[in-house]
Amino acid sequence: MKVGVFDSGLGGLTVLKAIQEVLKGAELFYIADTAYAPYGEKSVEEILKRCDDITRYLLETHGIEALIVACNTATSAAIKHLREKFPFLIVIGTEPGIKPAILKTQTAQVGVLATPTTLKGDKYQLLVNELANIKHVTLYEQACVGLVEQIEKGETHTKKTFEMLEKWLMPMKEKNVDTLVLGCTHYPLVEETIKRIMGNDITLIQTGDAIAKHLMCLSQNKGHKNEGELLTHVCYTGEINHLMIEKIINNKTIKVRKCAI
């Protein structure tokens, strides 16, 4: 099984790590599209074209059988297009974990951190509307402009990142938010900082594990035997923080190189 995974940068590595923990006998090809990061501040048309180009590259260069769109913003903009254009691929997207947050909250106060494009997207709005009848909760949505760039620079524990998160999170804390949806695959990388502000009792909802389990299920339905060696390749299109790659994945066997897409 050859699996392509992509994001605008380092964030999707949190999904890749979850896949690595359950998948065997496969080859993973991760694209960090840093030349076009961040997606969250691009137009839908720009994101759509980029997703199309990356999928074609993964198909033509590596012959992938499954595609993981490890980015909430790209999923919102392009997942329907990708499934229609490449019906022979397993295509799995990423969406904010609103449903598990609704089910887990005890105070009925739920925070959502995401990029501006994700929060404005039709897919997110439809998801919220569909889940509204499960249980009455109040959602506090926050567009985290600039946070992805801080994480890409490796500034996960700096004063500036702390102050950005504090400005966004303190109003939620005052409203008794007990469950926080990390609506971008980059945001688990500032989990420690979030807990410093919100307290260790905060429930954080991320989607990497759910994506990995879904991939396992769909790949086995296509006859994949989950046995043997797992190979991982990381490609990047612009500049990238190599220390952050090592910090997130912590696997010396990964091959990292620059590619042109």
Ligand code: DGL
Contents of the next structure:
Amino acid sequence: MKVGVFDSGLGGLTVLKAIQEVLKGAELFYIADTAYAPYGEKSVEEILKRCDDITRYLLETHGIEALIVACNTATSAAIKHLREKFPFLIVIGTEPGIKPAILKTQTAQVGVLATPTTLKGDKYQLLVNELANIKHVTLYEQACVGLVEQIEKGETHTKKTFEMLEKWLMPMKEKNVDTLVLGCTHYPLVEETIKRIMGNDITLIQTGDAIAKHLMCLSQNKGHKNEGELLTHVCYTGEINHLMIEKIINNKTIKVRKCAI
Ligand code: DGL
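So that was the form predicted alone. Now I'd like the form predicted together with D-glutamic acid (DGL), please.
Below is the whole assembly, all chains and molecules, this chain first.
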């Protein structure tokens, strides 16, 4: 089983890590599209083109059978197109975990952190409308402009990152928000900084584990036997912070190299 996973940069490694915890007997090819990061402030057309190019590369170079779009922004912009264009592939996207947040909150006040493109997308609006009937919950949406760049630089714990998050989160704290949806795969990497602001009791919702489970189900339906070694390759298209890769996936045996897509 060959699986392609991609994001604009380091964020999707939070999803890759969840997949590595459950998948065996497979080869994972991760693309960090850092030459074109961040996606969250680009047009839908630009993001769609990158998603298409990366998927074709993964298919032609590595013969992948499954594709994980480990990015909320790219999912919002391109998942429909990818499913239509590559119907023979297992295609799994990433969506903000609004439903688990609605089910978890005790105060009925939920914060959603995401990129501007994700929050503006039809997909997000549809998801929110669909879930509106489950329970009456107030959603506080915040587009975190500039946060992905801070994380890519490895600035997960710096004063500047703390202050950016503080400015967005303090109004939510004052409204009694007890659950926060991390609607961008980069944001689990600033979990500790978020907790310093919101307190340790805040519930943070991320979807890496759910994606990994979904992949297991779909691949086993296609006959994948989950046995044997798991190999992981990480490729990046621009520059990347190698220390951050080691910190996130904590596995020095992974091969990391630059590639042109
Ligand atoms: N990690 C991505 C997401 O989940 C995109 C971040 C970006 O490139 O703006 O939305």
